[in-house]
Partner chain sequence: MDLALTILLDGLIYASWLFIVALGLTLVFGVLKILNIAHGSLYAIGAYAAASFVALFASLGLAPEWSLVAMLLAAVAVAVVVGPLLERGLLRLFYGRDEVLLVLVTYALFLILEDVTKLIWGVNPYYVSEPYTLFGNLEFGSLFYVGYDLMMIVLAVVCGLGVWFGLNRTVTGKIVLAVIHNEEVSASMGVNVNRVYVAAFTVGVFLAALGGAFTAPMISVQPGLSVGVIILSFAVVIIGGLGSIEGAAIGAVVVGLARAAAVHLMPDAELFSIYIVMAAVLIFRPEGLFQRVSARKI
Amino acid sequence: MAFIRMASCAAALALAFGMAQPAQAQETFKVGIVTFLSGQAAESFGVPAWNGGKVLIDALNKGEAPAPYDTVGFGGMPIQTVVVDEAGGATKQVQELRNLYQRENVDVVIGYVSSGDCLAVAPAAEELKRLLILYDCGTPRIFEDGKYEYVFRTASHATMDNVALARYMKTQGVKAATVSAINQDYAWGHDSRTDFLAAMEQLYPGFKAEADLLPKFGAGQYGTEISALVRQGSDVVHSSLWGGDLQAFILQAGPRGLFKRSQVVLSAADHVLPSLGDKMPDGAIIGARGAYGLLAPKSDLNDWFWKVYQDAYNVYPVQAPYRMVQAVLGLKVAVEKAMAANGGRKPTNEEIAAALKGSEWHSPAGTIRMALGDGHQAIQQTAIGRTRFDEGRKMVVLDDIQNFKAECVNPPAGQKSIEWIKAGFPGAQCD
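Mind pulling up that one chain's structure, the form predicted alone?
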C-alpha cells in the first residue's frame, strides 16, 4: 500500500501568507484523493485529474481562487490531501478506502475513474457512514440501482454523453442507417453501448445494428476488431473507449482507413487530443463527458482555471481535471454552507451531506446541479464537436460545436436512464 502525502503543510502555508484566521483556525480539512497514478489510465485520466486538483487546492489554501471561491481553504480550514493510486482493481480499492477513513482519518474521499471501482466502493462508504464523492466514473447504476446517504457524484453519468452524441448526429444530418460499436467489456462500456443504441432507436428508427465488439479493458491491440469494423463498413462506428485503449485504437485504426470508411463517434475523446496531435483523424465526432476543455463555455472562472493549469503543466486542461475541480468546488460550497448553518464549527459528515444534497454551484464547465438520485447525482450541460487538425496552431481544434442543456440530455429525477430513453425522452428540455 502506497500513500502519497501531499500538501500536508497547508497550515503552515496559511500562517506564512498571513491569512485571516477563523474561530477554528487550528483545524484542517483532510481529503483523500483516489485516482489512477499508474497503469494505462494514469496518463490520460488519473494524473491530469490530480494535477487539476493540485492547482485548485493550492490556490484555495492561499485564498487566490476567484470569487465566489476566494475564501481560504474550506471555510478557513486549510485543505490537506492524502493521495492513493486507483490501480489494482475493485477489491483492493475497497480496502484502500477503509484505510483512508480508519487509518488516515480523512474527512472526505474524492475519487474513482473506473465504473467498476465506483460500484464496489460506494456500499463500503455507506456502511462506514463516511463521505464519498465520486468525481468521474460514468455508470448510471450507482444511484439508479442504489440509494445512499453518504455517497455523491458531482458529475453527470454516461447517459448524457451518449444521448448528446445521438442528438448531435441527428441535428448535423449524419447518415446512420447502419451502426457498429466497439466498447470495453465492463460496466462503463456495456452501459455506454446500451444508452447509445437505445437513443439511436428513438432518433433513427429502423437503423440496423451491426458489429458489436467488446474487447477487454486494457487490451491495447485492436487489429482483429479494426479488420471487422472496416470489413463491415457501417455508416457509423460508436465507441466509449478511453485512456490508453482509445489512443491505441485511434493510432491503429487511422492508418487502416476506418475514419474515412465510417463516421466514428467517440463519447469521451477530448483527453487524447493533446497527445495525438496530427495523428487524430479529422472529422471524428467527439464528446468530453461535459462541456470541458475545448468545449468549455466562456467564463471568468474557466479562463482562470485554464490559465493556472496551462501555466503549471504546459498543456491545456481536458475532462479529467475539470471533473476533479468541480468535485472540490462542490465540496467547498457544501462545507461552507454547513458551517454557516452550525455557527462556524467544522461540520460533521451528516451536516456536509445535508448541505451537498440537492445543491448547485458554478464550475469552469458551467453550473453543476445535484438533481438526480434524490439529490446525490449531478447533471450539467455538455457539448459535442468535430475534430480538425489546425496546421497553423499545431493542435487539434473542434468545429461545428453544439451545446446541450443539462435537461435535454439527462433523465428527469425519479426515472431510470434507459427507461427514459426508450420512452422517447419525456420531459426533455432542448430549446
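Beyond the form predicted alone, can we have the form predicted in complex with the partner chain?
Next comes a single chain, given without company.
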C-alpha cells in the first residue's frame, strides 16, 4: 500500500513538474497549410507560396534562419505541416478546415488565396475557437464587415494596391484625363476597379472613365477586348488581371500596340515577370500587392530569403511566397511571445491570439503591423515601379520604384476602405 501511495505521489509530482516545464524538444507545433496546388491560381500563387513556406520552415526547423528568427522552430518546437489543396470551392474548404482541426489536430491553419474561401472559412474557425491565419486573400470585407477573436490576416487587403497605383501615377506626373479598365468579372476584379476609380476621383478630379471591360475569369482570349481598348485610346488602362489571364492579355496586347498607345497600370503583376521575360512590354506601371520581389526593400532578411528561394527553385521569389513567409514569421513571433509570458509552455489558442493581436514583426517585405480590424488585420508598406527588359541580365527589371508607407495607402483603424477613399484619404500619412 505504501508503494502505491509513493508511486501515486511520484506520478502527481512528475505531472505537476512536467506541466511547469518549457515545451519539450519532442513536442511539435502542427500547422495546416491550405493553398492552391491545382487549378488556375496554383502556378501564380498557391505553389510558389508553399515553396516559400517550405524553404522558410526548413530553415526554421534547422535554426538556420537569420536573426531574430534564429531559434529552432517555434520556441524550440519543430514545425510540422499538413498541406491541403485549396481547389474545390468554399463548401469543400469549410469541410477541409474542420478536418484539419478535428482529425489532423493542427494547432493553427495558415491559408487561403481566394477571397470567397476566406469569407467562408473565417466563421467556421471562429465557431470552433481555433486559430486561423489568412495569408493572402484580398477582400477587405473580412474585418470590415465582421469581428473575430481567432482569425487574423497577416497581409494588407487589396485597397492598398489600387490606392498606391493612383498615388504613383500622380507623383510621377502620368497624364490620366481618360481611363479605361479591364478586370475579371468576379469580386476581385470589381473591387479593384471600384477602389482604383474612387482613388482616381480624388487624385485626378474630373477624369473621364471610358471603356470598362469585365471579361469572365479564365477567358484566355482577349482579342476583342484589346481592340476595344486600343480603339478607345485612353491615357491610362487599368487592370487587376492576374495569373494566366494576365499573361495571355499581355502576350496578345503587346503586339497590338496597347502598351504604346496607353499607359497600362497593373495592380498585381510582378508574378508574371519571370515567365514573360522579353514579352513584357517596357514602361508598364506595376504593383506586387506589397513591397515584394523586385520591389522589396533592401535588408539582410530579404537577401537571405531571396537566396534560399532562388537556390531551391531557380527563380526569384514574387508576391505569394513573401506573403506566406510573413504569415509564418508572424506566427513564430506570436507563439514565442506567448511562451515567454506563460513560462515556456506550448501556448494555447487564446494565448497565441492575444500575442498576435496588434503585434508587429519584421519580414522580408518590411515591417508588418496588425493595425486594423481591432488588431487582426495587417498593414504594410508597398511599392510601385515601371517595367524594363534588361538585355544584359535577360530579365525584366523595375525602374522608378516608389515606396509608400503603410499609413499612406491603407485606411486607418475603424474606417471602411471605400469610405476612406471617397472621403479623400483622411489621416493618410505619406511623408
